[in-house]
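Heads up, the chain below is alone and in the form predicted on its own; it's given as structure tokens.
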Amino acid sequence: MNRFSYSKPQQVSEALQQLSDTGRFIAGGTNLLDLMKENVARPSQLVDINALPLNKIETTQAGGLRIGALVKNSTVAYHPDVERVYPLLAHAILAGASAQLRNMASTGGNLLQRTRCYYFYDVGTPCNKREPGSGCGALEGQNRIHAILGHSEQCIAVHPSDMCVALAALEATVHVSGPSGNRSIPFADFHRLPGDTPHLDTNLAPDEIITAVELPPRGFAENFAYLKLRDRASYAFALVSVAAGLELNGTSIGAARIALGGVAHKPWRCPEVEAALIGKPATEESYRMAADALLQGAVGFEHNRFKIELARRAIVRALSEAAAGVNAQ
């Protein structure tokens, strides 16, 4: 591990002032410390933000919920308002990692997780995300866990978070602060597809800090499902995950949200597909139509083509469970 300086500011303004061009903010450290141990990340400075006043969950004037960037994942999952209004988010968080990691990981840090691609973590192999221009080892290598949607010739890695898939379906907003002031980023615009810049995971500027995640009032508390398909039952990243929320008008669909994880460089949504479900009967035929539309253009590689059909079946199953209300308390 390389040498680095360390500071622990008390206010957001201090943290922004103290951060250098080659420094990093650290909260729970559940991802950053791993990257440092593997020499994937080599910051010259760590700015510990755990003392910042960003650890509250508060109701907004609009009737939603504002979750501070330093609130632990476990706290979010078991918060009464989250369990009552946004159970989709609670289920997604509890499907991810271990209890020990959830007790350490922060809300803001979860949004900034780096990919778990084998080649990204192995500094002896080419990786455009780690070293732009070096190539993508996964293209012709072991790519079973990699993307089937939104990838490019530069990168076929996937985003690893479970929480973010639910936040995408809920249409959360990310609040950030920087030297130029505060701004809000719609969750759909926060993460990036790889394109020609796979080393850039998000649209957060290097000198900005996440301060909160805001949830709108609509939580799909009655008809929702979070389905995570993985190689083993615990502590494994998703091969495919689906966050689904429905509002039903009798036997027809009044509103729909579908977000996919494990298939792209960011949580995958298509509002046009969701809009096409409105007014359709809540039947398997409608869900299959949505699945086919969501996966239009999906392309697999040597070891992960199975994920296309796996995703199709997962979407149908998640929507069926959401419509049946099997997860509602």
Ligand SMILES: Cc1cc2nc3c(=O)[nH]c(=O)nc-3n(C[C@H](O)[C@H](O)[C@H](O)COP(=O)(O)OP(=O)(O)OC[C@H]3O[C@@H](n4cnc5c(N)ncnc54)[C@H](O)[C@@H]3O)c2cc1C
Given for the second form:
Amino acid sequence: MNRFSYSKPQQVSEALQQLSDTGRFIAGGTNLLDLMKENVARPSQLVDINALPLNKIETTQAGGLRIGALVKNSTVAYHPDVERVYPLLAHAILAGASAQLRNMASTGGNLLQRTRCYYFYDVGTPCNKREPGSGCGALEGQNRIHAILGHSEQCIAVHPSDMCVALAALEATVHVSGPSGNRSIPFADFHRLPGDTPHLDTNLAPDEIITAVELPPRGFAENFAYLKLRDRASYAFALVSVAAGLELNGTSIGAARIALGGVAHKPWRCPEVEAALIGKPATEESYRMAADALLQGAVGFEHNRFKIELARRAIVRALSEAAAGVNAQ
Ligand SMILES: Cc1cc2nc3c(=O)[nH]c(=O)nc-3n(C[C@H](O)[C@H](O)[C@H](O)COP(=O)(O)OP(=O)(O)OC[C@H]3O[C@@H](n4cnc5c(N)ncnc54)[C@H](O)[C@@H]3O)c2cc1C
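Could you present the same protein in the form predicted in complex with this ligand, rather than the form predicted on its own shown above?
First the chain shown before, then all remaining chains and molecules of the complex.
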């Protein structure tokens, strides 16, 4: 691990002032410290943001919820308003990591966690995300956990978060602060596809800090499902996950949200497919149509082609469970 300086500011403005070009913010440290130990990240400075006043969950004037960037994943998952209005988010968070990790992991850090691609972590191998221009070891290598949608010739890594899949389905907004002021980024625009800049995971500028994530009032609490398919029943990242929310008018679909995890460089959503479900009967046939449309253009690699069919079945199952209301309290 490289030598680094350490500071612990009390205010967001101080934190922004203190951050140098080669420095990094640290929150729970559950991802950044691992990356530092593996020499994947070599910051010269750590700005510890844990004393900043970003650890509240508050109701918004619009009737939604504002979750401070430092609120721990476990606090979010067990917050009464999240359990009541956004159980999809609670289920997604509790499907991830372990209790100990969720107690440390912050909301902002979860959004910015890096891929679990083996080649990204192994500094002895090429990786365009870690070292632009060095190549992609996964393209012709061990690519079982990799992307089937939205990948590029430069990078086939996936975003590993569970929480972010639910936040995508719920159409959250990310609030950020930087030297030139505050701005809000719709969740769909927060993470990026790799294209020819796979080293950039998000549209957050390097000198900006996440201050909060805001949820709109609509939570799909009656008809939702978070389905995570993985190699072990716990403590494993998703091969494929589906966050599904439905509003039903009798036996037909009034509104639908579907976001996929484990399949792309960002949570994968297609609003056109969701719109096409409106007015359709809440039946397996409709869900199959949606799954086929969502996976149109999916391309697998030597070891992960199975993910296309896995995702198709997972979408149908998640929508069926959501419609049946099996998870509602
Ligand atoms: C063994 C293991 C298993 C895991 N399993 C899962 C899983 O199944 N599902 C899942 O979703 N996750 C999983 N995780 C990932 C875990 O959820 C993340 O490591 C965690 O959410 C990161 O949050 P943190 O606060 O610890 O971030 P840190 O490690 O502190 O920071 C991560 C990155 O975010 C930046 N950062 C942090 N906060 C801010 C902010 N407010 N503004 C700007 N930049 C910021 C840091 O500079 C750093 O680059 C697992 C992790 C481990 C170690």
